[in-house]
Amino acid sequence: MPAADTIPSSDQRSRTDARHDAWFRGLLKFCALLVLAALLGAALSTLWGGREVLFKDGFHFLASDAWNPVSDDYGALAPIFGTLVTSLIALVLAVPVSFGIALFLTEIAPTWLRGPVATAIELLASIPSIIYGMWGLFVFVPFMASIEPMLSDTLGKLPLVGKLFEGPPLGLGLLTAGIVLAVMILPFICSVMREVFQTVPVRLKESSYALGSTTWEVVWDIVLPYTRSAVIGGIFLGLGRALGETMAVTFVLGNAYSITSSLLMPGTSISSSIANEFNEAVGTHRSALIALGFLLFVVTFVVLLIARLMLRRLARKEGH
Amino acid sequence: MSSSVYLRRRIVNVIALTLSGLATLLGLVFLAWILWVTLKNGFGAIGPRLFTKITAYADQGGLSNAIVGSLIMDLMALLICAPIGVLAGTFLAEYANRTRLGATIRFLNDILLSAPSIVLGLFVYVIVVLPMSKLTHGAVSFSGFAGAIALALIGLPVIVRTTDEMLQLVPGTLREATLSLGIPQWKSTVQVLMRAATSGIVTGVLLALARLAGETAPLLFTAFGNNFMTVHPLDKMESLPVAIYQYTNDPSPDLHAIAWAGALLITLFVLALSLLTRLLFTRHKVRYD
């Protein structure tokens, strides 16, 4: 039996421990809640900063394509148009290429090649966006200017899609920005696809091979249906990146407030409008730019929400 | 008949696999193209005056104030986001792993991870730059401190996520063993579990550094830029990405050369960090697999 006088002291000790535990837990919880505060704060602060434009004449702001700092008349249509068009071009180009790379890395390449190539593709994601912008402006824009006449002469002559490839070969423009964005988001989509392709049970694939399927049939009929929701999630993740990307598109977009049918014409996007004009803007102009930021945040939030939900479905299927 | 079907399937297969190989090649070509252009133009422009002269001399100058500013802001950002991120990640892994709150925070953290950085810049502009300017009657507005907060917001989700994942890799038996000794949970978490996951947590911090070091957009309206050398956190502060942005927008080819040199510095720094973290991470994985 312990001596009588040690009992209260050990009791006291466990009480101190419990108190410290509660403090520690509180501290950790506070830090975790800061993550929520950051997201909520970003939404609320841009809403507050853009209130002058958003609430005074909200519908006009959303539906007008005017952007005139002199008469203080702002409409978000042209930047929204540019953001959507460049992101769509990026998706159309990046999704098949990412799929091809993921297929190569999971099914075709010899094992010794997979690691290095996967690392190289992921390095594309760690190159800062300003470098993409510089490369885009100084190297890729002249390159595009040299091949755009060819595009106009061939694709531009087609019915229907021909309209998309008309116009002077400036090099700058929606198409160029879309291609640069495609290169930027490719590693994100690819790494999701590669990761989920590896979760497909080997048994399923081997059964299919045993029935005489070709590699392509295994991928198209077994792997892809099995991972469908996560692949869509990965694509939305890439879309979220593309919508919010600033530096890579600002240089190559041409900064023109116009809505055109041709992809070769210059345009603007939400993020590049903000980056280009914010520091010179005052009053309503600045408020309009912050309101644009709010729109961008809401749109990307929804897109990323869908992406994460789709990705989580697969995680649940795995039993995590 | 059946052999023609078989032939068609074989042909489709060969075409698809060839295209897949070409896609990989295309990705690698873009990587090589961007790196090659940066290396070629950057090495041509690197010289001692890059590190000794400030941007105020324009084409006769260098980037010393931008380099110092970037170092200061990156370091401040890490000092802000590393402790918060590690503690938040610990909360998710150790205290809220299977709770609804934990799931929600983890989910929203993943969204913050890919949120547009320019909006985070606007956020800091509204909650830090504007109030500071009002408080000091315009004496302090844009500042290196505000820039660091914006960068910290970019690094935070990276650290939260890696810490969370790394702590979850620590075997549960370790938790049970320490708790069965009667050690309070905070001590078990800090002195045993976090120590076991140290290399993973460091990886997260380095990943965050690699991510925030190249960011431009959030600095434009928080730290603004400054053509002179300053180490005071409440001054407007130049940074490498913003200097590159300004010089690239300028028509002068001399400034473009300096921009390329700055681009090379950032790219080398970020790529070296990414490769280093990969090294740390694989070593870590081996230990727990």
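Being a predicted model, the structure only gives us computed values, none of them experimental. Superpose the two forms; the largest set of C-alphas matching within 1.5 Å is the rigid core. Numbering follows the first chain given and starts at 1. What changes on going to the form predicted on its own:
- Taking 2 Å as the criterion, G283 does not count as shifted between the two forms: its C-alpha moves by less than this amount when the rigid core is aligned.
- With the core held fixed, V303 shows a CA shift of 2 Å or greater between the two forms.
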Given for the second form:
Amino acid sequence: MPAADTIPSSDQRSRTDARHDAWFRGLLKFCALLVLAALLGAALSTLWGGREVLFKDGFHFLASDAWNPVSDDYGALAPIFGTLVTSLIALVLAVPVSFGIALFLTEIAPTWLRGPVATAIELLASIPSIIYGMWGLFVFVPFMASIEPMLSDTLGKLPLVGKLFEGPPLGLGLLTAGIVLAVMILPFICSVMREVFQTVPVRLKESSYALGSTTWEVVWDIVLPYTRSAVIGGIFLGLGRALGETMAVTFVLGNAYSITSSLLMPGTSISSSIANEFNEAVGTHRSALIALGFLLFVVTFVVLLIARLMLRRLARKEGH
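Mind giving me the form predicted on its own, seeing as the form predicted in complex with the partner chain was just shown?
For this one, just the chain is written down, with no partner chains and no other molecules.
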């Protein structure tokens, strides 16, 4: 039998556990603060690097679409326009397809088919962006160049959307970049939707089916309301990926500093502008590119902030 004084008392164990818990909480707090410090450091470093352009002629930089390194005349409007337009096209194309695939895998597909399709989607998400860019340049751009005359002859003659499909059949352009981005972000949005759709309790869906509901009614009245917040979060996750994509967009966008109403014309984005010109940039040119990086940070932050506000608003409504 061990001596009585060698057996730890309950008070000693409590003090030891409390000390270990304090260390663990401190470690977790340090990790959280480290992430915030890295985020703040990235924002401040890009702001400081672009101070020569942002603080000297900030309004002109934000409102102008000029980009002339010879005369040191720089404007961020064209890259911001291209970034937002291509991301919006990608979102419009990817969200319905992702929604349909996720619903098919969770509600309709037979069991033997769900595994292979889900694996294929995960493999799409693992493909590097430069591979998408090469595929877009060598395969998809010639295909778009062959069908753009048909788009101009048909959709280009419509009264409201006709200007969106005017222009020469170059293949390179905003529409091509948006479609390539849609292919890239589709696996991320689809995977999130599929996972959250699987969290819906089976009893809720079976009860709805027992009352005579169709599959669409079960999806619209049971699945979507139950997973609405998570679905919106997955959509904005894909949007964040599209906003910051670099290589795939650089290959197929055309890299023209212009703002046009046609989706078939070349354009540029913030990330592609930085990737194309940063190696040769010096002085004010380099500061302008770093300022573009800061603007991309701001745009992404605003998008994610809007997502958080929407999710909070939905949560408040669900609480009521």
